[in-house]
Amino acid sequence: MTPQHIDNALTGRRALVTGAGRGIGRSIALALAAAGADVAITSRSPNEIEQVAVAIRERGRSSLAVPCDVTDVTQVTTMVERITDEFGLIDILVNNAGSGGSHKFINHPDDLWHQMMDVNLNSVYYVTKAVVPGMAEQRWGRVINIASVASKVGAKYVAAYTAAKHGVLGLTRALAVEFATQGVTVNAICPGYVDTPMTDDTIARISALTGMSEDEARATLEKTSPQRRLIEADEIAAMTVFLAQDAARGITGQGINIDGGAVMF
């Protein structure tokens, strides 16, 4: 395959990326556009996603920015209907929206538990449920869930986040089997700590709780990887583009780690 073919591998495809205003989602949206896809984007931040939409259009692709709280099933239904009306059926869905939160399990706030489930797991269920019937109808689709190494291993103080991300991987595997004969693949990408605003928030929380400087807290996260670094958002985007291509049609039901070797299963 020549570089030109790689660059245009997604020409004619229509993608939807959730949580696309910044960080991993923004990188994924721009990478899909660079590969030739038209990209609809959503998040709760209208100004951020409109800026990303402009950047996509500057790359010569169509884009539609639709604000949506993906934890609200009514908003999700309206968002997907609007995109389908204006774009056509969605070929590639990237469930990227998510957030982190931590607390010791003793006296763990119930509100935090429900928040982590809503934003990290229920949103994936709602959006996929709204989009995947169209994929099955046209017998071609890619569902790519941005999960976490927390989908595979546990860590202290993040019981709710870990449970939600394990749920994302379980949902990924179940749907991969259910749609295996309908031309739809379903995969998860499981990053370690990624150099994004979300990780900056984590660093700030560690610093506040421990008294470490933010540089020291960042170094602590870097040491969780054998490569002694944070993953870059563009690395997640590159894998997303690959999984969206026809060349990846045999890959489904997988949780692909991008973590510098921290988790090896």
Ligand code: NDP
The other form holds:
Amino acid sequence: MTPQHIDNALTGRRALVTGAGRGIGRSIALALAAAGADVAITSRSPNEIEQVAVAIRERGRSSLAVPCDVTDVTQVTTMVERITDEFGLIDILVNNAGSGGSHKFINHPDDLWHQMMDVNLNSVYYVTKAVVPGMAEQRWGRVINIASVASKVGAKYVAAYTAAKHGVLGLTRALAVEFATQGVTVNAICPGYVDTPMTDDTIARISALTGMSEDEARATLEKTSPQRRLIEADEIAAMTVFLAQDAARGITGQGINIDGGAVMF
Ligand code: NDP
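Given the form predicted on its own above, what does the protein look like in the form predicted in complex with this ligand?
The complete assembly is shown below, putting the previous chain first.
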């Protein structure tokens, strides 16, 4: 396969990336565009997604930035209808929007539980439910869920986030089987700590709770990986681009770890 072929592997495909204003979602949106796809993007911050849309158009691809809170099913329905009307059926869906939160389980706030379920799991259900019928209709589709190593292993103080991310992997596996004969693959990418604004928030939280400096808190996160480093958002984007290609049509129902070797199943 020539580099030219790889560069254009997604030409003619239309993608939707949730949570694409910054961090991993932004990198994914730009990488899909670099591989030839037209890319619609969404998040709650219009200014951030508009900047990403400009960067996509600068790469010669079409883009549409549609603000939406993916925890609100009505907003999700409207967002997907608008993108489908103005852009066409979505071939590649990347469910990336999510956020973290932690608390000891004793006296765990119920609203934190519901918030984690809404943003990390229910959102994936709402957006996929709105998009996947179009994929089944055209008998080609890619659903790529940005899950977490927290989809596979437990850790203290993150019960709600972990339960939600385990749910994302369960949904991924169930849908992979349900759509297996319809040309639609459904996979999850399970990152360890990635160098993004979300991890900056985690570092600030650890620092505030423990009295560690932010450098010490960052080093603590780096040590969770055998490679002793944070993953870069571009590494998640590269796997997303691969899973979106025809070459990856046999890969479905998988949770692919990108974590420097910390989790091996
Ligand atoms: P960031 O906080 O850097 O970015 C999150 C993106 O999601 C933003 O664009 C944000 O925009 C959007 N978002 C958050 N809530 C909503 C909402 N309710 N509706 C629409 N958009 C929303 O996070 P990361 O890039 O680090 O994380 C992306 C994904 O990767 C998440 O699912 C996260 O759980 C997962 N992940 C991250 C890891 C890490 O170490 N960073 C590790 C493993 C998994 P806005 O707030 O403007 O709406």
